[in-house]
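Next up: a single chain in C-alpha cells, the form predicted alone.
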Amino acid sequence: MKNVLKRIIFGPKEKEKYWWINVLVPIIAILLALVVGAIFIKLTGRSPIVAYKLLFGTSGLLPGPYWKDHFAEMLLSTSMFVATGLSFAIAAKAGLFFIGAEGDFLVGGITATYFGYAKPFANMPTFIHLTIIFIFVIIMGGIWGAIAGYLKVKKGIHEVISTIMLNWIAVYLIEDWLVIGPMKANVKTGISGTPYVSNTARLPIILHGTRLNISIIIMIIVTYLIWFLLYRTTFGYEIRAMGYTLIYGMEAPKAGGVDIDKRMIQVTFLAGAVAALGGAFIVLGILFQYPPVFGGGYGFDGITVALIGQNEPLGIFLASMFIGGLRTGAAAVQLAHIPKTFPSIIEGITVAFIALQELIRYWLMKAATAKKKSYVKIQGGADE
C-alpha cells in the first residue's frame, strides 16, 4: 500500500524528469500577464514602458532611488502575503479548499491587540512578551480554523461553507463587538479602535530608518518547517495521500491506517494558526492597535500567492514578494495618470493564466519531448 501511495503522490519516474516546468508555469503566467496589462494600457494612449518602469521602480523588487524603504514595505507585506498563502496551501494540501484565513487574520490580530496592552502582561520584558502573544496567536487562530475541520468531520459541512461564515463571524464578532464594546480605548484618550500595545508588544526594528520588523525573519522559518513538515515527516506524507487520493474518496489513505477525520482537524488547525500569525504581524508591527474598522484582505489575497506559487512553500514565498511589490509599486503608477488598483488587475490576469496551467504545461510538455526526439533522431543519425 505505501508503494502505491507513493505512485500516487510522487507520478511516473517519467514526470519527475521535468520538474523544471512547475517552475516555469507560475513565470510563464506572470510574463503573459504582464503582457497583456502592457497591451490595455497602450490602449489607453498611455506608455507601457513608462507605466511598468515606475511600478517596478518602486516597488522594491528593483534597484532604484528610495530603494530602501521600498523593499523594506516590500518585504513588510510579504510576510503577510507568505501568512495567509501558507494556510490556503496547507489545507490544499490535504485536498480542502480552505478559504478561512481571512477570519484567522482577523482572529490574530484581535489576540495580539489584547495581550499587546492587557496589563499583566504589558510590563514583562519584550522577549517574553512576545513569546506569549505569538503563542496565544497560534492558539486562538488555530482554534478559529479547526471549527471548520470539526464541522467537516462531524456534521458533513463542507469547509467551503464554513469558512465563509466563520470570516464573517469573525468580522462582526470583532469589530462590532469588542473593538466597540469590551476592548474600546478610554473616550477621554481620544483614540478610536482599541488601546494601543504597549512598547514590550512591538516587533523589533531589522532594518535601522525603516518599519521592516522580524516578521519577515518569523515567516522564512515557517515556510521552511512547513516545507519541512509537509515533504519531510510522517504527518507531511499522510495529508498529501488524502489530497493525491480526494476524488477516490481518500480511500487509499484509509486503507493505509490514516485517521481521515484527525488529520482534517489537525490540518485546519495549522491552516489558522498560521494566517493568524499575519494578523499578529499587522497589529504588532505596523498599526500597533485594532482599528475601528479593519482593512483586511489578506486573506483572500493569500488564496491568490497560493495559486501562483503552486501551493509549495518556496513558491509561496517568491509569489509573495512579487505581490507585495506590486501592492508597494501600486502608488506610484498614478504618475503615469493609470488607477493605482492596476497592479491588482496585474493578479488576476496571472491568477487566470495559473488558471491554464494545464494547458501551459502541455505545451511545455509537447516543446520538451519533440526536442528530445529531435536530438534522438539526430543522435541515430550521426551513429549511422
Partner chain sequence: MNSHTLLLLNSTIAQTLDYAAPILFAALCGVISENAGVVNIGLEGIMRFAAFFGVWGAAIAKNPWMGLLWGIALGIILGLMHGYITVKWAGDQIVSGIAINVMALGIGTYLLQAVFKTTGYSPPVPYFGAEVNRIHFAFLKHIPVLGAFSDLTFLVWLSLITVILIHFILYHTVLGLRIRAVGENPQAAETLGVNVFKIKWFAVITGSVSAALGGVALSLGTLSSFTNAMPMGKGFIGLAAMIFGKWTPFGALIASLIFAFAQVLQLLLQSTASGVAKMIPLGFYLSLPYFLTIGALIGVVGKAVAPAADGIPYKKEG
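Let's see the other form, the form predicted together with the partner chain, since the form predicted alone is already up.
We keep it simple here and write out only the one chain, dropping partners and molecules.
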C-alpha cells in the first residue's frame, strides 16, 4: 500500500549515479559565496562576523530570539520567490529564456487588487472570493505571459525582446494609468494608490501572531504540481524534449510529432500564470492594495532563485527559502553599517559560482573517483 501510494505521488524511481553532485553544487556555491562576501566586507573595513551573525540570526533560517517572527517573514517572501522562480524554470525547461516574470507579477498584483475590492465580489465568503480572485489572476497573468509565446510563434519575435518590452509596458500601464486613473482610491479617503481589498480577500493567517498566510501552502502544492507536470506527464516530457534539443533547432521533437508552436504558447501561459500568483500574494497577504509605486524586482529575483535551484522545482523551493532568509535578515545588517542590499551581493556571487559549476563538478568528480580508486586498491581487486 505504501509503495503504491509512493508510486502514485512520485512515480517510478530513477536514480543517477552521481546524483549527490547535483545537490552539492548549489551548496558549495553558497558556501563559497559567503566566504567571498566576508572578504568583501572585510575589505570595506567592517566586521564580517558581526554582519553574518546579524544576517543569519534574523533570517528565520536558524533558531534564535524572535525566531517565530523571522521564520514567518522568511516563508512569506519564500512563496513569492518560488512563484517567479518556477515561472522562469518552466520556460527554461522548454528552451525559452522567459524573463517576463516581472511584468506577470505586476499583472497578477493589479488583477488581485481589482477583484479584491470590486463591488459584486467584495461581500462573498472568503473561500469563494479568493477562488474567484485566483482564477482571474491565473487567467490574466497567463494571457500576459502567453503574448510573448504568441509573438514568438506567429511573428518570430525573440522572447527576450518581447518579455522585456512587456515588462515595461506592464509597469507604465499599471502605475501611470490604472493606479492613478480608473482604479484610484477615492480622494476623500486619503489613501494613495488603489482602494484596499475587502476583508474577505485577505489570505487567511496560518501562524497566529505573525503575517504568515496560506500562500506558502499554495506554493508547496504548486511546486509539487509543476514537478509532476514536468516529470510525469506527456506535456512535461515534450517540453523537456524541446529544451534538450534547443541547439539542434528542436528537430527531434518536431519529427516525433510534438506541436512545438502550441506547446510554446502553453508554456508561456503557464509561466505567466505562476508568476502572477506571486503578485497576488503580495497584494492579498502583505500590502492589501496596489501602492503608487510597487518597487518590484521579484521577477528578476526569480531568475536568481531558479539558477541556484538548478531549474528543478524542489531546488527552487529550497533556494527561495535561502534567498527569502537573506532578505528577511537584510534589515538587521544595517546595524553593522552595511547597506541592506548586501544580500544581493551574496546572491550574485552564488550565481557566479553556479555558473562555474563545471569547475566545482570537476573537483567533486575527481574527489569521488579518487576515493573509489583507493577503495579498489584496498580490496586488492583488478583495476579498470
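C-alpha atoms forming the largest set that superposes within 1.5 Å between two forms make up the rigid core. Residue numbers count along the first chain shown, from 1. Not measured: the values here are computed from a predicted model.
Asker: R46: after superposing the rigid core, is there a C-alpha shift of 2 Å or more between these two forms?
Answerer: Moves: yes, 2 Å or greater.
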